[in-house]
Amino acid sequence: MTSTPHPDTVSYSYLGPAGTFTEAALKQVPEAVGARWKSVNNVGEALDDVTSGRSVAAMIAIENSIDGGVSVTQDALTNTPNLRILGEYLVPVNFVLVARPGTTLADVTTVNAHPVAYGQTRRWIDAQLPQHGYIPATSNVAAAASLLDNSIADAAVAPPGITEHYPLEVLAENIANNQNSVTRFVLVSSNTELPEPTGADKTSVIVELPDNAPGRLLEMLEQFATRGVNMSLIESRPIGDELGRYRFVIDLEGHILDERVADALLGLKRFSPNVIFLGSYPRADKLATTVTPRYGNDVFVEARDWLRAITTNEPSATREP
């Protein structure tokens, strides 16, 4: 029997330092309570912790409601084998402008910010600080921390609550361009055990087209359409071997143990030279998947039984109409 690791020996990696949106996502994971949290600098380091066994799982950002998919994460998942998504977590995203104590908004001439945060607050910054200079940071928290480390910046864009970790003053709140922005995070592990279907699940895959022949994308999409499987995300990423070749990051509504999803993935595997299964996991919003009756599990089971009866000359387990 395999013993359960003591929480003190279990690590979860996340993009740090403390105070990031990624940390806020990890706080939503019950299994992580009481475990050791390991702050890392980038997605590659987080996934390397998982594959090397230094951490049991890593929390990484995969999609934002404003900017779409996080390409760094999508590419890292493509190039790191044997990973599975265990769950997804949603974090509302807003920002504050912070500065060293005694600084006023009129004093600010240079702003430090992560490029994504800067883009999502640019409207407010341009309106309030039209002559400002910009210094990119490696993370939202790093931008704030740099103000206490001889930074030439006068202020930083940071997550709300940053003053709980650093002795800074908030110059402005709610400075995001879109007040409804949400970032979707996923918890990634090397544990390949499938969770049971909940009725409100997602399945994530990465798929390559076989070639650039006309209609190939339509052929791929038909694998889902003809089985009644809805896609909640589809984004293209360059494969990199030659110009014009792409792979697709796809989120499906449903679980691989749902008959319609399993049948679609079988069709996808026959079609594509490379399919990466990233996992089936509960949806963060817990919205149940709506299934058209003709694509229900029983319909697929009956169809297989009908074919079996024909090929084996044995009675069908289901009655003929």
Contents of the next structure:
There are 4 protein chains.
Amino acid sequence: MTSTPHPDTVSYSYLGPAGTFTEAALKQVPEAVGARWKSVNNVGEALDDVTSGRSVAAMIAIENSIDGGVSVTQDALTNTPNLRILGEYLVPVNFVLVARPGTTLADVTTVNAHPVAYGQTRRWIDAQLPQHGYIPATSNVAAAASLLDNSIADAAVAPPGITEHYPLEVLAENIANNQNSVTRFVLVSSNTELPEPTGADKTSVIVELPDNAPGRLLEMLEQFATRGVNMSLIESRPIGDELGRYRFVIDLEGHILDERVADALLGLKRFSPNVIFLGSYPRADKLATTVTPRYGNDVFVEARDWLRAITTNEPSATREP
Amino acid sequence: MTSTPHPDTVSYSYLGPAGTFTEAALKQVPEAVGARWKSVNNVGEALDDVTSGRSVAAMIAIENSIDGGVSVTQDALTNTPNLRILGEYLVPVNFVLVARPGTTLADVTTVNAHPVAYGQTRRWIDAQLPQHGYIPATSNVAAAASLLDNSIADAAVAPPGITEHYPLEVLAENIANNQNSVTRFVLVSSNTELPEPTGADKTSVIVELPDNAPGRLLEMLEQFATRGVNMSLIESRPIGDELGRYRFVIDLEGHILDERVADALLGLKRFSPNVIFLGSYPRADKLATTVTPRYGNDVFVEARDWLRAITTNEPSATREP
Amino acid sequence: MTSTPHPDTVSYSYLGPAGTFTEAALKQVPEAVGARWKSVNNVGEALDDVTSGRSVAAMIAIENSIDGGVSVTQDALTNTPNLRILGEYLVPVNFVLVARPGTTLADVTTVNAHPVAYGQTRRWIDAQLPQHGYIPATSNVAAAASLLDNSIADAAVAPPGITEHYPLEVLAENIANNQNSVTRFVLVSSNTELPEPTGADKTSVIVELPDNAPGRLLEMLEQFATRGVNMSLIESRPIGDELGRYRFVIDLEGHILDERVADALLGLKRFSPNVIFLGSYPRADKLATTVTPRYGNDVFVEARDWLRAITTNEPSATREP
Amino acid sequence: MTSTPHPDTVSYSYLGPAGTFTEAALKQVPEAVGARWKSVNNVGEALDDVTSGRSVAAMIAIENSIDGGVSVTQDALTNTPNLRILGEYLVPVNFVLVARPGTTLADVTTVNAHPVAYGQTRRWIDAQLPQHGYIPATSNVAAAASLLDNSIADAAVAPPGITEHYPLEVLAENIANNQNSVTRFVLVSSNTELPEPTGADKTSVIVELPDNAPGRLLEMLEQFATRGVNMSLIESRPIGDELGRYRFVIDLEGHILDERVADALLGLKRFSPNVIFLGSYPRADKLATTVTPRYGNDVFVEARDWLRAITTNEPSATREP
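For the form predicted together with a further copy of the same chain instead of the form predicted alone, what are the coordinates?
Entire complex below, previous chain first.
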């Protein structure tokens, strides 16, 4: 992809409004510069935009270093056909406490916040405002915006930079419980063209276990282990029909065009009644995947040549020289 | 445990107020009959009550068949020392739409609901009230109660039975997306006495992987597989220090006093820098665990006798007759 | 293969002379009827005949149900390039004690026997002839023949049917320690054309471990286990350069043209610095291989189609319908 | 053990006569100095001496670096109850060609040799004496001795040092095919007292698979892998009742009093219907076993303490500090 100017109709969807962490993730995408950015209210809307063609891609949060996988995203990716992840983007997550101009910390009795943000800043808020009341909001930006809209709240938890968009004042910065929190976003599209392998790639799949027989998860993991494919993420999600039945959201190190990953996916596909391939894409951290020599592409090619020589009865195929 | 009358001071904490699914779970506990039931606002408060001794036990939601593990509970159990799960309880989850008396479905423009309940009833609400606005609530009961408290909402999503506690009318029943949704609750205590094995038990642990080396999860699962111990739940949770480091919340079939489970826990403890034992307790579904004969208690005892005869040089220890 | 009449020059080698168990195995080969049968003295000569083209095939013993693998055969197959096993043949092994006409059991003071035959009949001989002396022979038939050639022995251990070839008398029948002993023979050729799969096939390979790192053998076996391929034989043989380094002689259930076997051989080839493919051929016992559905040929083909659709960007390749 | 002078009745059995490699192994045993050395004809006799009490121990060959395991020894150890290996000893194996005084290499037309020795020197003999005839002998020393006893042979293959015992001349030295061949011997006793762990030990066992189900061997190896126990030897031997049923002769690195080995043996015993413990003893090469920290004795002890604290309800047992 190149970042030539987009016609007006090219649109990217993101969880808005302007000022969210999702917008910060979208700012990292060179191809999105100059395109129309379409603010949506939730993951479902974002993916609808993609599948309907209203947007070429959508930016959605998939995992947080503190809270773990974003279940609603994982389930939406499971249930929406024909999507592909084009890339991943990391955004450090921290928060500020904002208020209407003139308000001091001592004035604050009620705080408006998205429940996740509230949880992630609870330690600071409980210490500084032990008597506060809490009003939940539908998004981090909505919490801030509500202050200008007759809310009974005196302050809101919001992303840094919120004051670029709203006439509010920052009462306190860096109020997150954990100062190193990072959220991982993915850019999702219906474009099924595979990006080229870069040597620093991830492959995302969602895999259903065939049944509840003991050892099934072990069997699934052996598909990766026997091909030297490492996982950077594994999360279970309920299939939903009954307690105790799971599918797994998995990120593998490597690209589907890497031989060892392709072979592992073949094994996975034979094992599982339902494998969803979500894409191979460059890693956000650009860390090259370490491949031990025995799982290199050449080793796979040589083995296939050896087998083909035997099965097609080429001369001298019986053994290695 | 027997259900003799409790002195007034014996207290059980639960996510309240009266009418919640958590209260429905607590109603299943014979020992709690006649005790004081203490309504709390969140899992943290419930566990605080237990560790401080204010309550003998707390009922908390740990998993839903649709939404998966309750992260906040899993993380709280990880971070609160000296807790034990005494039992598990299943509550079918469905919802009703309630309103102030006299309101009809056609009158409803704004709905108040806890975000999880909203998600689980969205399909019905979107179909019946395509133009509705949404206000988030902090709990299912709070959503209903708000209708009596000057809320701008016209209706609320609430648990069945809410009308026993509040003068509201039911506009629609069974509005959940999934009619078979079940939530699993656990009763948590600081009492570390082990319940007797019943033959239909679960054992819950939280296990940290020693490092990110490839194949670590596989190694962990082999601890169970080589002792014939099945898992009924495995969920990953971020350790939180950086992306890509996980601990696992695991439910095993069997009791720590079952030889095969004890041996698997020994293997797990040797493998992991941090294993939290959360308890062995009777399964809610009372399904007896199937143990293949080679993993029976007697097999473990015989093997130990055989080894002891060799290492202590008992006569004729060299081999089986 | 068909059993059309052979020209005089078509020759089959076997460990002779006439009357040996190896000859009995060769009699089971329809294609050998009418060809010249060339008696040789040892496995090395037999394989030399094959590689030089003097014989189209050689019959050699590879395993006995009591004594295990025939090491000298296993090592010869390892060290002779470009050989293929065309088929396997089972011969029940029992022995008679023979003597010159007129000799009675009471007359016997010295017994001539091949060392293996002597070992397999020792129990009977020790019981009946407690004072006997022993002279080793180079083959079972040579032991018998020696009686007619000025040997100081009075009796010889020989295969049943020896009296069809030599004017000797049977002093005792069925003198083997084990009455159910069976020897497995293989017909070896330099013809590398693969026989068609019959559904009841074996595949023989010799595999060197890459190094002595712990767990290497386990890794090798996982190549089979993850493809549902069962082994009917595994024997270790020293590589010979130092103590503790081994190669493995392995018989797999199935044919190299079975998808699961081919895939396992690919994994094996990637794992091992040296894999010798010795052939896929019909089992002597004609027992059809049981293949669980998940390892059927169709499952492999479907998985490849699925992967190809993704990597070549066919429409609708993202997921299963 | 100390090497104080033995009373005349203390006897060690070995495959004789004087001059064999087995005698060379016995010379390495300090405790055997000054005892009576009893020459026997085969492994069965040697083990009979031990079980009957005629000898305190017997030296027997168990493996050769070129020929592999000595099947007859492995089977005898399987079938003779109550034996223990006390130690292992390595003897370099090479051969000389000897003849009656005055014979030259050019005079030699017939060679007497034990079949194994003949096989191991065949390359040299075929090159130097392409027209030679061969007479098999029952032992390496018997081959040499026969030259003084009217044999028609002109030369014999014998161990170096044979001329210390017989008035013969060496025609050629170092005639073995492989100049680095080593035979491993074990000293076997009915004394079941365990030697102390030295840090450089081996443990020998013979293990029967429970049945022929696919993956059984893999399961057996997992018992070792999950405890970090390495194998230095694994050989299959037919159980003997039918083709395709095997037991395994296994040498493990470590001592039964090492926690990880003891735990692996427990797992093995639970897995297998028949485990024969043959002993833990110092390695001949005195190479200390490398134990990764996670399999150290302390790790096993700590895990047991942790489990015991939970199952006996010691205070603060729920988790690690």
